[in-house]
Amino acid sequence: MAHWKKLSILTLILALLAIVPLVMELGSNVMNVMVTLFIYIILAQSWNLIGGYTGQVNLGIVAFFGISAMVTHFLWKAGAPIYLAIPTGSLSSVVLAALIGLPTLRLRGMYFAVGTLALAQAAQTIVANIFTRSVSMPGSFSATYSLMPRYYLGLIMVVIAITVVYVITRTKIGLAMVAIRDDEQAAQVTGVRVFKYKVIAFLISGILAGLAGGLYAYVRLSFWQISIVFSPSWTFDALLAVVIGGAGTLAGPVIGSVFLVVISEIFANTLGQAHLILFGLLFILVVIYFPYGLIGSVDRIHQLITRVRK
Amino acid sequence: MNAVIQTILIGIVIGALYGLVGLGFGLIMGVMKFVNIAHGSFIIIGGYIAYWVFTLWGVDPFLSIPAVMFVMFFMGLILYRLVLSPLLKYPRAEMRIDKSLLVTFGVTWILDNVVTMLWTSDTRSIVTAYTGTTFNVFGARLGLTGLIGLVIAVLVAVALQLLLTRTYFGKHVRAATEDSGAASLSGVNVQRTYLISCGIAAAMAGVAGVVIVSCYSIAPSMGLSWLLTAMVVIVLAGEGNIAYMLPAGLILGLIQAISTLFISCAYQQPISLIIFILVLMFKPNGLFARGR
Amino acid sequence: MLEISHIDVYYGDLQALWDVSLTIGDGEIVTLVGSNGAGKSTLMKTISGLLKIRAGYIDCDSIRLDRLPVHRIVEQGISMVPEGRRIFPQMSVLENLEMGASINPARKVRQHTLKRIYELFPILKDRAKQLAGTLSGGEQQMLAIGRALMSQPKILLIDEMSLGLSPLLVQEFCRVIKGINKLSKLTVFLVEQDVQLALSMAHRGYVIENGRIVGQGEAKELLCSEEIKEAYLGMEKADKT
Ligand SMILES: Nc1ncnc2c1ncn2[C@@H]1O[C@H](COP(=O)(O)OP(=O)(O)O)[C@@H](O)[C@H]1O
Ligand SMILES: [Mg+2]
């Protein structure tokens, strides 16, 4: 497809998205959809720039969507305003993944992701510990809660992810990054800052994690217990999102959430807790069997069907 | 004086376990160079079998344990048929751990979810008659299945180790763990070896939930914190060192029994994580590893 | 005998060989010679089952070999010293024996095999209790052999032998190596970068040139060829001189 071709689909896309809520009711089942379908988008990109880009799997990613989420919760509540609460809360997942990606990024990948997700469990504790009752914003918050700025506020938080994404991955640190993940090795020898990269790479995965736990927390005001913000399951859909769409492509974590969101809300009521399973075995089905994602060999496929015409 | 003979028992007793649970674990890893992180949901499972035999049939839990080895190991072979020997095919070792990372986060997603849904997410333990009984030892108290558990992990540590270094199959899994390559060539049918340890080591994650379910207690979401114990021990053995890995247990289990003088025993994961990091940082190739 | 018929072989999309065929006769000591690079430890990986064929076939006694595990290729009596040795460094000399007899009719009579091993490299049986992983280059290339010929082999395939060993060490080896060939009838699939020692011990010779034959022949004729003269040997054309 042409490049302006492509560019005019998205701001269509963009304008429908930006225009539609203004326009019409769309009742405040579909909006918390959308909304959590931001969420998952912004979290799926960050997974998407060290896991799918760099290559290091990172199985704790929660615990940088969790930080910001509860820092945000409380600045908010502190009184600070959302737009500087959210940033804040932000740079505290940066803080965090500079702790645990400089001592493990050096070393080989099972390293970072067992300490990534150690990580997440140990947040899990202590935060469970800490706060064992519930916590939530005063009440005159639910008063005017209203979806409308969560919702463009998450259209906006997409759109930035999404462009990081795609301008890191156009610049030298992208092409470094590719490097690192087809062959640390080689990438090493032709002389490229593998642990450098690695690093910048993480640590722009974990602004925009914490970007999107800053939502969620914009998003929900009361938390029958606040560690619920570390639960893994964040970590599998963002997980399930990017295989799905196809890791390391652009478009790939945007299709794997709406994907996700849609087949979840289908399966969600019908099946119960049952669709979870089929969700862990339909990714080990793409992990294992399509290296590409469902989009991405889809793609494939029809590129070599039309090479055979050819 | 008392607290801290005290303190050292505690630390043996959950140390020998943890060497216990770092065993299987470390095997996968070494013989196969995969990662397994749902090693942790196969011990949760391994307690929850010797569980229901015991609320279903009142068979004492450690009576169970060859039956919970036994179902244990054919979930073993089951994940490498399934899950792991198809990512055999990719060339690449870093590629096969990256993945082997991935869909085993997936079986963990996946029996995490089965347990919960078999036997909900409540804490479960075993008691038995004798599960209060202690004795004396210099003035501290050692509980009964504590000392169990205790004998159990070295049998299954000194078994291991009699397996792979005085049986053939035990000299081909050392031999594919070092070049599997090489050892094709000589003749040893490695798909088969792998098979067979991801069965033993499954089994060995079976026996550990036993000890664990009839010494503490298990609910399904332990298993990742299992998980991180195993690493923990993995990394402080070394690499691939099977026969540091009680020894390895034992130095996290004694640290962690001194910590909870100081700190509440609520925080024994946070301080896994960060012996695991200082250990990364200072020793990456375990604390028994000679100047290299 | 072993047939090779028209092979290609590729890493993944990249081609090593092309339309490679030859064959072994029974009791032959054969030589495979070509630069560095040529696709001569190819060749090798490849008989051995470690790559897979596209195109072609390798059968050995009306066998085809090209679709077996590895392990089931020793058990058709084909063994292999990989470049580089690859010993189990970690294992002790004489696990590391024992691991070459993993096939089941070989490990029945292994500890026959054993005492005729010792008798090839006495200095194994000195060393036997020692991790493989301390002994000197030229004993771990004893012990490479060794254990390939635990597997009680018809075919040994060896790779690089003479690399980085002494001149004297190497001589010995050849004897030892002939000396099996006569004996025991064992056939040898031999690959050399030292051109000279290879086509002096072989009956035959193949030439391979960027993952094709292009030449064989009895090894005497082969090693008075005026291109294997020139292109191997670094000697300039008779006319020349
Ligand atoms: N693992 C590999 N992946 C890709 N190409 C390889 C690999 N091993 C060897 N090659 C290529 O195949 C060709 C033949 O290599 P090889 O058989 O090792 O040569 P020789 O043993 O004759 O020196 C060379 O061009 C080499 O670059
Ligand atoms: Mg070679």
Partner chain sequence: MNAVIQTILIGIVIGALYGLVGLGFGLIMGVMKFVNIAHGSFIIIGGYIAYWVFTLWGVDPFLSIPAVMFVMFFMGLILYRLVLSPLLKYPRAEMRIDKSLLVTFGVTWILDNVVTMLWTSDTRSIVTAYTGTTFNVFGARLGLTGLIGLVIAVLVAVALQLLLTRTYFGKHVRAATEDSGAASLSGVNVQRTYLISCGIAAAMAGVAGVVIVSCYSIAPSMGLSWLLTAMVVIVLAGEGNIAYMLPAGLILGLIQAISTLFISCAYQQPISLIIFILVLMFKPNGLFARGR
Given for the second form:
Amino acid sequence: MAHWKKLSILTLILALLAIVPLVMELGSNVMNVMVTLFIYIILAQSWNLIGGYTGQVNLGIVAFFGISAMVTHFLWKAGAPIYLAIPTGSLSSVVLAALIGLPTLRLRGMYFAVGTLALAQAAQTIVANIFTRSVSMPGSFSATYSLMPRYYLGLIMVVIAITVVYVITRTKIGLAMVAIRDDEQAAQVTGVRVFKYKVIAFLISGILAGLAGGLYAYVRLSFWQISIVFSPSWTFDALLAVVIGGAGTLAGPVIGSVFLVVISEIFANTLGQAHLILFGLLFILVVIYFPYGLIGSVDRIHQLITRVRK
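Now the other one: the form predicted alone, given that the block above is the form predicted together with its partner chain.
Here we give the lone chain, stripped of any partners or molecules.
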């Protein structure tokens, strides 16, 4: 499928998502699922930029998500408006990304993956020891709670995340990222400043993960344990969404997140605990029969059909 067709379809879907809540009542359950989906899309786009386009398997992206959720929560609780609390939380993610990225990005392959995972686990342990009790917003926030503004803020953030990835991957920076992913040594020999572009990808990825964390803090007024925002499941869910949808593609994280959130929700409501087994089996089938992700496999099938016709 042509690139402009994919972009048009994606734009149409986003426009429909903006209109639907205005013309029909979705209900709190559907709205909750949709907002959760938005969080996963943003986080998956974040992982896709560093993992799918740059080829660096970052298993510590939850650290950016978690620090932003924490900063956003406490700033908002202190009286800062949410439209300032979330960007500040995302800025804290950039600072953390710089601190983590400078030493770890000099590692390669599985050493980089293990290094980022270890740092994320260390962050979770530290937070769990500092905040031993649940934290929550005052009752006045709960009294005025509404899912509608969170829905539209989440949708706006999804548009921002997709736009950032789209623009970045079509610049000199994006070409350098893809060159590093395809062959790091060859890229370095041809003059690409590998470490520089790795750091840039890492920082932008941190910003996007921070937006997802800020949105999560806006949606969840309380944390039973604040260390939950540093759970490795956030990283691996984002990775799964990218793998399912198609790494290194713009629409892949969106399709993968829909698969991960919506299909999982349907299975959970109809099959109970057994949905974990069925969902795991479905994921294995997707990985086996669609090794390039759903989007990548569709592209290859389309190319095959075109060759046969010619």
